[in-house]
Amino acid sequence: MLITEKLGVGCMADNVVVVKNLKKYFPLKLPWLEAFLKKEKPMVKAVDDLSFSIKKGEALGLVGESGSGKTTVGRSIIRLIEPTDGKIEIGKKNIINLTENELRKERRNFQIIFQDPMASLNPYMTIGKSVIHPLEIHNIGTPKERKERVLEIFEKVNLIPAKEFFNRYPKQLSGGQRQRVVIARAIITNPKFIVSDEATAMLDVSVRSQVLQLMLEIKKEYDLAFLFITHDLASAKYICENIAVMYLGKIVEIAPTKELFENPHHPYTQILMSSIPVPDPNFKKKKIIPKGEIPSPTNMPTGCRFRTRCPYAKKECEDVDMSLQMINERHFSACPFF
């Protein structure tokens, strides 16, 4: 049985998002003479053969260090960047095969919340106009209905009083308020799937908790499928039903959130877990420190990609298969030795 079948990919009726064998390789730019002489062009394997699914009303957390390929996964799934290979289904449609016009029409069903709200909002456009714009693009409703819909969404994301916010510009809002505007814009078309790309990373801690609560409420109310990309395991634990851990373009472990926190299997997952701060100063927590630096994505280690930094690495790790192995019915890990 294929690992994608074990994970339920493509075989459950309530899956909103199904990703099979997703790859995204970027060609490495070389000096012209070196590029001419090389038989094979070196590639950066940013995303290397990922498979997972997300059900209706559930969130999958994608966690890992910076540079592990999390953002590339999110952008590839909704074709903000074109995947090198693989199959992506959103709402039973294989979006890889869609033409530009077909993709444009389908975009109302999947949206993204970016990390920096100021960079993702037009500074010369009022926030009311920014949020109403997707309705205009997809020709949803009359002008009056569109404005009413925006005011209703503003109320939901706690931009109150909504009428006063409608004509404000991004520079007149706080960081938390701007992120609420971006969330409002993401849900205005009633999508099936949302990618949240480090959406709370630039917010203060107090504001971050409020935005996380808002996203949780929206997920439940609209029955959305979420891909929650973050480097913060505590945030992922709060909002996600399942968590996938990435390292150098690969998923090294995937499990239900409670199971992953109680029984982390892969050494890399254990290292991430040990780095979570503990509020109790009297509680002594063992920290596991990885060795060395992250390898170059253009020159990956053979076998297990984490073996050069793993405190438990063996000689056999040089030849180990990086595919996920079943720990239990819903828990999979890429380390067969630990």
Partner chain sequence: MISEKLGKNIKQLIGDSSGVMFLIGLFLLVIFIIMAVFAPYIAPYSPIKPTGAQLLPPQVGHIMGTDNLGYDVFSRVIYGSRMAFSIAFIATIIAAAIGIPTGLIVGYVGGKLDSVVTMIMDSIYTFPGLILAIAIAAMLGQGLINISLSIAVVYIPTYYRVIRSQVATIKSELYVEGAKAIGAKPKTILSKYILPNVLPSTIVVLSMNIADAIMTEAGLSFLGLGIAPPTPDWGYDLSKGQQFILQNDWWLVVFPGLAIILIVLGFSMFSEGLNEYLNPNIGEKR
Contents of the next structure:
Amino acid sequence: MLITEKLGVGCMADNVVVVKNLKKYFPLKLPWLEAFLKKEKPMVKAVDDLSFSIKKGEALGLVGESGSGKTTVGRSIIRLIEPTDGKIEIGKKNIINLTENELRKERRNFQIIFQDPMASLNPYMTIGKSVIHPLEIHNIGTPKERKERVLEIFEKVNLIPAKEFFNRYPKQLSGGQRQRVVIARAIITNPKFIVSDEATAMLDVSVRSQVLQLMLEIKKEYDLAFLFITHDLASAKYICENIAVMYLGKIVEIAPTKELFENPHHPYTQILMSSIPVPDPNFKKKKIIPKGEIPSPTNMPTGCRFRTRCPYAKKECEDVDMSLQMINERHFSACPFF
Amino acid sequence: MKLKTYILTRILLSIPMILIILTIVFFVLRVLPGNPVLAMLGPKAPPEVIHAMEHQMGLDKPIIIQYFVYLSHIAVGNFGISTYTSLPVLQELLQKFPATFELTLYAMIVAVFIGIFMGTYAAYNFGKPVDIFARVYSIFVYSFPVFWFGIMLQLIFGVWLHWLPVSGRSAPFMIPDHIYTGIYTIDSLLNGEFEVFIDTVRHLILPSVTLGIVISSIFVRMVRSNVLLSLSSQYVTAARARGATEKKVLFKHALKNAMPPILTIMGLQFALLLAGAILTETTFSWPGIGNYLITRISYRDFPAIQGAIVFFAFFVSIISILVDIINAWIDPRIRY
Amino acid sequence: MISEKLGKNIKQLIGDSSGVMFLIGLFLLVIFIIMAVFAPYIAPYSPIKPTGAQLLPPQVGHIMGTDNLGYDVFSRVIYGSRMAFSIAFIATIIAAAIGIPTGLIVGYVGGKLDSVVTMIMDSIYTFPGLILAIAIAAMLGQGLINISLSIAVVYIPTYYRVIRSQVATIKSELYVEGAKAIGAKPKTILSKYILPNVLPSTIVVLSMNIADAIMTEAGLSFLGLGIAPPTPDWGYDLSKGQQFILQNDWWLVVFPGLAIILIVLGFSMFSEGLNEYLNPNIGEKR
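Got the form predicted alone; any chance of the form predicted together with its partner chain too?
Okay, now the whole complex, with that chain kicking things off.
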């Protein structure tokens, strides 16, 4: 709670998305006999007490390895999965308290772009129908206006000639084109906020930069708030004003992009930084290698969750809580020793 | 999971299944239109007689009470009294059961025998004439109505060639002296009555081959595709690389590894086998439970109809439990 | 243009054995459909009016002979296709009309409802279908609708299981989540996003099911639980004919039986081919 307020000092009014103390726990599946006998069900803490805010026209990068819980964050803040606890405001609306029906109506204001564009499109619907569908659901415009709007958006996302694309099926498109369709579908209702869940991870490198460019453009044009979930710090750097680094359900560091790259504080962030390839062959970087594998979320280390892999771990790490410490006004880190 | 735990779990799991089937049978026989008393006595029966009969059968009580009375009776093995013979239904069923069991047992042996040999050879000769024959065979035989196939065999081997008897379980006076199991092929051998044994086998051939061949189509398909799968797997390649003979490769490695899924299918086909048994019994006047059920339907003997169906339900459940346990015993992976 | 495309498709079909199967199946079905639709024009006699001559072997005038009541067997076989089709279609439609929506909704909702309904459906599924149909038919009595109903009950779980298991997979697809994300109602998600994706395999089950339903109907009427005589019905005619095989009147049983085999074969081959075409990756499931 503290952090969000600090992060948004002085310009609270600009915050499109405010997330406070978000938690998402999954019950662990047990064999029936054990499940029957155990009273307290063990939980997997996929997202554990997360807070952040995103301003209008800004993107927050959420960076972490697979298994860090970043995808769960993206899905629970738009209630595609129900969060266990926490407060979520999108465009001043409290999302948590909405009934199913209200939530459905509210969904025109926030959208999500998934990782796999082929899987995100109904194979039995033409892409025109897929993109027009949100307008139909929310009853926006007349059928004629809707179609015009779709064609207009298709041109914007560079699906040209738009009229020809309208009647194609997803399998007739390339991966990059499909992701453009998904982006078109996401922005057609003029949302305020978009979650991008690894949206470029499955695309070829050449296509990836084009799609990133497109996302940057639409972010500017629609003044969108973006939550950019990725495991790739370089793409996050390209799009985001701020970056949050996640590890095992916790944010370990959050800072403006430039600041984070120039002055990474948390050991985990430093490790991530050191693994980005640098195009300059003369540049010798100090490589820090983490120890071992990411621990299972069912069996989390006590204290600092990163300590089992941290090259600087010491005894005290076993009882630190992972609350964020202020480094400077807009830079916070969860490591008290570094 | 230990085998014991698995068996326990499996048995516990089958209880709701049996309950559901018992409930469905109850509702089919009691709630559907068609008053059993009226059906038994005919529409012209005087009302007093109808009421008396309803009272005697407990049909005047609320349906929910009738339901629990029905369940509690079945739980203690009380299947009611036949309105046709006035004998306890369970006693009649137990007396008919060995005939059905003997028929299905030998039919299963025929089906498995054909299935394993034809399926394995078809898989081994993939794409060759043997394989094509096996595929055509399984498609054709699957579309044979059991009773029609039975009648055809009766016509050919009974009427035209006079080789085998066309109906019944035995010739007059050709019943084993002492009944131990009720399975005549076994009892006659135990008694040392060779003539009775031959007569029993002669009566058994047509019905069991009829049922066995019709069921075998599924086995041929399953064995073929499972053996094909294991022939293309690495352990077969490895066995070949070690220089195992082709016969050994086929029967020791490929077939053995294809066995567990085949067993499961066998269990699943048991329901089909029983359904086929009813038709086969009717076709060959085989005095089993299927024949009993159909005869009693024509006499409107409701306790007997209900009893026979409940009996089938238990029979199917027990067999499927047994198959699952055997499977779990052979292949421990199933238990998890 | 069209003929060229058609030719290409047929070539493709004949290329592998499942294509040949599909075409043979289709051919058989077309013949039976023509038989059923144009029965009065094809059949030389009325199927329910004795021709006077009893138990005649096949000969000119009665190419399949006559039965003990003097009915023309050929005419009864032709008309019998009507009964087979009507009962199989009605039964299949009832079963699908109950099984498909139940599978869709239960599969989508999941949870406790799923466990309970699935257990009930599985119990019916594992119970021998014919025995259940016999029980219901014995209670309901003879007649077209009654028999169709008894057969339908048996096949509801078949649809339910296929649909439910597919819905359970499809509902975790991203495009369903995407539909939720754009604010689609469950009804819309089911009808526009899930149903079109389960339909191809449903069509295959439907056509396989018709074959099974015809078989079950023949069984029921063979056991005397089918349509009231003298309505022509293959199963019933077979059971009547069986009484005369000892005197070698083979034509009474051979022809109705062949009719059942060919129609069942037609549907099985047709659906087998359809399956390969619509769900090339599913493979052998039966």
